[in-house]
Amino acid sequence: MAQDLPRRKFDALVIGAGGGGLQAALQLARADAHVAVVSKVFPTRSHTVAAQGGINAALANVLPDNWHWHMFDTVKGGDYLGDQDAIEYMCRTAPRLVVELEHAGVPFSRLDNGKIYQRPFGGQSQNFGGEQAARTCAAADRTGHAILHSLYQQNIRAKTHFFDEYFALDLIVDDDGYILGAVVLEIETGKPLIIEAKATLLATGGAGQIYRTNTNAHINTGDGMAMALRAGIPLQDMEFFQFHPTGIAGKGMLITEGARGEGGYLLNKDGERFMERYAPHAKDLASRDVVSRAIYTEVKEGRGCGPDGDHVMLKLDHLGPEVIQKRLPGIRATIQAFLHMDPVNEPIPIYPTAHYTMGGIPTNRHGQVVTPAGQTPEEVVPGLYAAGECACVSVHGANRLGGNSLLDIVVFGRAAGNHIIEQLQTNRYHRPMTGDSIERTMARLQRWDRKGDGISVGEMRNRLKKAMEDYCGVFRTEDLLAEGVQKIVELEGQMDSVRLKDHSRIFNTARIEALELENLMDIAVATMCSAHARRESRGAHSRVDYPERDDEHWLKHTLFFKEGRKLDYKPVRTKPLTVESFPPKARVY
């Protein structure tokens, strides 16, 4: 069956047209490489254009700064679980990125003197915990779309090509564990393609569709990590699932943090600035993972605001109109259209949604896809990368901090790209494809030309998102994780009673969205399976039966393999490149 599809050969593959896929394949295509991307959409509806309020880069334009200030409160901002080498070369790098994105046509907003625009972000702060920081680079509140469409342009003029509305399937696996490409599938005709490359990257975002209430695209269903579980390949760290505190009250659409950063506050329905009893210092700019569970504790103990109690209140129209048009334009538009009212008049009702997957494909700071070997720390998976949202580097560690989600992307997705360049040099020729994985992957795909009675796939995936809201959300319990293991695995064994609906009748995009349910089902499993496992509180995962972070058993990272469901553990890269660690501490905004 393998033999009679089609193929096409190329130096490289990137699955994913997002920042970190386009910033990768454009140091690729300047550097010569015959370079494909695949993308799911049309690349500038990737979901880099939702990011909103910034990208990180400790340039000094509003306060003083430096990159070490910056590396410390990412540091922190992850709770000590993140590696501090990557987190030291991502903030490093930052700034000069920051000045080649601007460099590539992105229209950052300007101060008075004409430099880059910085306002501050939750956690941020100026030597190592002093005062509030402004190191967030700005393009008004549309920061991600204007980031996304130069790193397209710039990639048309690099003559990249691009494979645009493919879902990508599976990847080719040899005989010898090297990834040779993988199979797409053309949505418009649903058929097969498989696509040969020496360097694969999987740069496919992340997983937010997993529960009811999120902040992501419908895009965002995990596929690049389920690919990777797929090939043996385990996710790290997937229990630490960032809620972002101010989406929209029972829709979920996101409110940026840089309102909080242009002088917005939250309010209980008493009136009262409640953020100041949980974060005396920072108040409504402390980090996601405080900030979310402040709120979620308001309307638990009741001084939650509307009819139903079930929201807090953020106020912005004390800046004025001006403010507002000049530096939240996009937001007021979203709230206006969705709302019918006017932040500049009123408050907005908010409420803690669903936002970034911390966890995904382990890599090391070049991209390499990086997993345990027998007595040996890590091994390489040959040809195979990852980075952005999909990967777990891991420079966010238990809780990201705003403005660092952008920056991962561009650092990474440049730092695998130029890795790739240099194994191209002695990786001059495609390897014979030897293996049944493509075998193994167009049998997945025959099966869901199956119909007739069952369950559909629109049933399955609410049910899914429902499990994954009530017992992976803000706060968990053993009781509560437990019985979320059981549900889940449970509609896992439900699977092979979907149906699709009679052909005749659908779209071709029936299929993707049940290649879709499969892979958010594997997301789902591995966030809930890896939560219940870790007893300790520390960063977006909060155990109400363990309140405390426990460093003595679990500063460690961990990793879920598909395969019977196991679980296994690593050791955090607490020693950065040239600087001394952060010794853990205390975490208090």
Second form
Amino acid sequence: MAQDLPRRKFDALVIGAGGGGLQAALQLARADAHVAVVSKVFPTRSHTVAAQGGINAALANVLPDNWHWHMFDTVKGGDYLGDQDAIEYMCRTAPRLVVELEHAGVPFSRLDNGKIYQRPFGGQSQNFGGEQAARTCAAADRTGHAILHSLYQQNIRAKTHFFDEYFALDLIVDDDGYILGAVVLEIETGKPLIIEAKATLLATGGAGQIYRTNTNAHINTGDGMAMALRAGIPLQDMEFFQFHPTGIAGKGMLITEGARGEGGYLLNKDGERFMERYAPHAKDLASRDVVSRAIYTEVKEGRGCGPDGDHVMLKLDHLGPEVIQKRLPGIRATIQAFLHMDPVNEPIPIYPTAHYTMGGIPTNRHGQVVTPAGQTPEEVVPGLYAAGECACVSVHGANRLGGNSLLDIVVFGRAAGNHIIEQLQTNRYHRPMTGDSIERTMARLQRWDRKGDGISVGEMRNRLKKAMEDYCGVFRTEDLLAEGVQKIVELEGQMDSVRLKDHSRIFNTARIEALELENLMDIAVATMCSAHARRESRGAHSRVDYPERDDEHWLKHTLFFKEGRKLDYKPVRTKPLTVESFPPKARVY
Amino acid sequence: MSQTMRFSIYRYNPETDSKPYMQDYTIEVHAGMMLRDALLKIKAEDESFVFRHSCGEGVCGSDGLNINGTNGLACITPIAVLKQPVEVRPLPGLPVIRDLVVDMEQFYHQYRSIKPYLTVHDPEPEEEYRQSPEDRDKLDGLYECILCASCSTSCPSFWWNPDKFRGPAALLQAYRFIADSRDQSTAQRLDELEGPYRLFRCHSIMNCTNVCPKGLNPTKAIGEIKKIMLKHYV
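Having seen the form predicted alone, the form predicted together with its partner chain:
Every component of the complex follows; first up is the chain already shown.
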């Protein structure tokens, strides 16, 4: 059957057209590599478009700064679980890459001297934990939109080949474990296609849709992560899921951390600026895990606002209409549309909401996917790369700092692109296709053609999201997680009874959602099992029964394998490239 | 407090339908719902119904639709303001693939053809290009476009000549680069908009501006291009 499928051949295949994928594609296209980008949506619909506040780089345009301070903040923000070689690389590269983006056309906001505008963000400091820094380069509060559109525009110029509205089904793996490309589905026709490539980059973004209330787009279903799992590759540190402190209460739309960076702050029902109690120094600009837990605690202890006491307020009105309109126009419009309120006049109800997948496909700092094999925990998977939210380099460790995700995608999208270019010099030919991975993919696809009664995709997705919210939220315990594992495994077992009613071919989004559900399920299981196993509190993983960080036993990365739901661990890379290591210290803000 | 609401939705599946038809749905709704929420409820009842959507907050531009005769984004259109039965159709003028999903290639083609990327001929400095806040302000109202196609598909000139007239969305982006103090291709950009169709098919009827869900003003941008052109060639 595999031999009957249509085939296309490229030097490199990039799956996902957000900032990571487009940055990599741009490097490749500019180097005259024959590159294809596969995206299930038109590129500018990718979720990078929704990033608001900005991108971190120690440009020192507003306050003194340097990359080494940025590195320290990132290591500390990640609660010492981040790999310090990758973090050094990212922070050193940041200023150069932001300048490159600016040259590519990104309409950054400007300072009076004509340089790029920078604002303070959470977890940023000068001089290794001193005064607040201003490191986040912003295009108003539409920085992701500005970057994504500029990168897409430059790819148009570079004549990158796009497969728009193609859904990636699986990686093609040969008998020797090489990745030879992917099987994709053309959404418009419902027809599968084989894309062969000498190198394949997964840049498919996060999996926020495993939670019910989230800031993420409908498309954020972790497709690349699940593709990796099915190819036998583990996912790393999946227990670390970031809850953004300021989602619109009850709805989940994101209100940028830039709102606090510009001077906004949080209030409980007594009108108290409660962050002063939780983080006396950084206050409302403590890192996200700290602020989210503080909000939960306020609400739990009866100091929440509103008739049900189920949220807190974000106050912005003291900033004045000029600042709000100039620096935060996007969130103002969102608040007006969804709350019929104007932040210029009154505080806004907010509550933490699922936001970012710190874990993902394990890679080294070149973007190469690595997995335990033979003697080493980090053996390169030949032909496969990953970058951005779907990857775990790991630069974010146990908690990502605001402004570091846009940076992550361009830094490692670019690193992966460059490494692929190098590899193409010595890998001039496509490897012959062996193995039965395509047959397995086609069988999985055809399962959805089964007719008859069963659970609907939507119903199953709701059950999954509810289980994740109930058992794997901000505060976790042994009992809760043990039950959660049972529940999610039970749901996974019911997947075989899920049926589609619509079996048509042309633009069948129900089928796409079924395939996405399979991906969400794999990721939910990985997240729950990884969380259950880690008996300490670190960053976003907060165990009420193990409230302390335990460096002696748990300063290590989790690896979850789909087969047998096996867990493994590997050491954190605590040695940077050129500077001294930052040893774990108590984390206070 | 829930109540019911009636919808009349354009349906067409080329595999099974010889021609398009309108299908009625009545669903439970609640205050504060957006049209996208209502369409998702319909999809939950009838999974064969197809429409594009993603971010749910008006930034990805996926769910441009014709709603009671006016183009807009489903995700930021409150159902409370809509007259019943709410008629939902695909964006006008583009080929329909299925239900509310249109083939947007003509629209994207026009976007690509205005060379929507910053072009600088001087050697690149090692720092950012300097741009004054005043010059940067000139990009406000231009760069925020989300390519939802609400504007171009509400424009009669684009309906009649989608292959020759660039359309409001592409022209807004043309002006976004002309207005950018960093860009060094203004002369070429203007040359490429010459002729009776590409730019000058715009008759300033302002449909585009009236429907833009981001509050942008393509008509004004087109007027600015015309003004600059006049100065450039006189």
